[in-house]
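Below sits a lone chain in structure tokens, taken as the form predicted alone.
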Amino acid sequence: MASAAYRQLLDATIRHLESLQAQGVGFVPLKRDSLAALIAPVRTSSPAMPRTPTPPADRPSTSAPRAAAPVCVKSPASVAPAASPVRNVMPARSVLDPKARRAAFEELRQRALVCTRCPNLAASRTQVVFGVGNPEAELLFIGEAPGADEDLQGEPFVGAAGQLLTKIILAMGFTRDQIYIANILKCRPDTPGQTSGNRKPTPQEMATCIPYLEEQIDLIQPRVMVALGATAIEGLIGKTETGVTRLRGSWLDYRGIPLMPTYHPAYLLRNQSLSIKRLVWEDMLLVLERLGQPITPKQRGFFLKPA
């Protein structure tokens, strides 16, 4: 039989669990280690009892596969996980191997790299443009998908808005190689006939190619996402009708991950306007202030108008 110590962990568990299912969490990161200290006691007490301990009726099951972490906790049919607001708790990194990371992202960028899922960007495209910065990094960018100077160079966010996001990057103390920037679409959307501009990718395409982003977020494991636009919105979280003007500044949930969407770097260029870039700015200060960085009265002065 296994101990009453043990019931009760199992029990304080299983509580937990109910209570992140009623705030409408979707989304649990598990641990491997805190997987096996409540199997630990079931399977030191007696080898014909079943590995995983079997709840009563009334409690959900609190078992995952062995190779399955982080676990999902399914949410009331009422809540959508990816529009409920963020609770103010920071979600549990997993502890993956570096190397091991490594090595399963390298592959993944090689599927990236050769894939043709869309004939009409791979037959256009000049190459696949993955994502540039840390594996392992606390604050993931996202934007739409990427543009004639991004498909030259084959890295995110190295044209003119580019390097506005990059200079935004530096105001809040980071690098670009400390934290990660990718799209929603690695492969710059076709302009058939036109020399120059963009278009937005079709919901086709991001439908198509949104699996290769799930599979980064789900290797890095960001503390905290930040959506650049009204398209990289509606790739993470669906179509909505609610434009950027009145999300931003107020957390999301993707799948367990606090995001903060916001104004494109593009934007901004077209509207040089201070109070935008302060609107901006206050986005960014959330995203600190939710990572548990230090600001800087200056950080906290940018774009204010002169008293």
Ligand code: URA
Second form
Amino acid sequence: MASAAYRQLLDATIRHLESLQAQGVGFVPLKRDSLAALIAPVRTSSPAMPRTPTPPADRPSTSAPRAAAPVCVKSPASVAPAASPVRNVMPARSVLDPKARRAAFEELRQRALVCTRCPNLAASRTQVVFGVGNPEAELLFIGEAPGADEDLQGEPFVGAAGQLLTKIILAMGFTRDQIYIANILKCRPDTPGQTSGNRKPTPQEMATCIPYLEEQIDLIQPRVMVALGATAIEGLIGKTETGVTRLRGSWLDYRGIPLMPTYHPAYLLRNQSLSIKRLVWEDMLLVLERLGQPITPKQRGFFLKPA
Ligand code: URA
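The structure above corresponds to the form predicted alone; please provide the structure of the form predicted in complex with the ligand.
Whole complex next, starting from this chain.
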């Protein structure tokens, strides 16, 4: 008999494939070794075969590998849905080949760019803000939602908070195109009747949009993620009574990926104290350590009060 854990994993994989299918994903190429890993325990220990979702008539089958790659399914562990008990498993970074990853990423981007799942946001937005950076990045920053500048430029974190984030990224020794930046929401939250200002995404908007981010994460397979602010934390791990102040500085787990919660750069703009900047910087030092990046003594000392 296959173990209960394996069956749980398999069921989670099937549910995820079915949800991809419901979202319009036509087919899911699998590398031969991923497929072998998926079915091997059942083959050797149980006569039961994994169920393959039946595709609707107007869509190609999900069961066979294809040449083009709109979406790549990785190891079963890494495709577990957010609420699954099997999410604490490290995704294998090696499974996706770069060409398939880029093709899948582009297909996902095209799908997101024409999304109308939130009719009010689709009507009010200038453009969808999909994300920016390297789809093979080891480091992924996640913010809340596009603001006015991002909505106009189609790129996350380009306004005042974004310029501060860029400074943080540069101080860490990266450029924006070496890492990846995305948001929980891909559209700017509308503010009917107001000419300026932002609003927090609603739980429903977050739930509607998060599958795009989940697919992005599944494709990027970052080694480390940073959640910028309470909304990003909520979007990734669910609502918690614990605020950023208590959560920051310690690792959380997002489906096996180490997740560092920290303050949103907009909060840093509102609170210009050196000690808050230092806290964020300490979080970034933990990120660099986790990535195995060399840290200079100068970097270690950023935002420390002069003795
Ligand atoms: N704030 C965010 O959370 N995301 C952006 O893209 C810009 C500002």
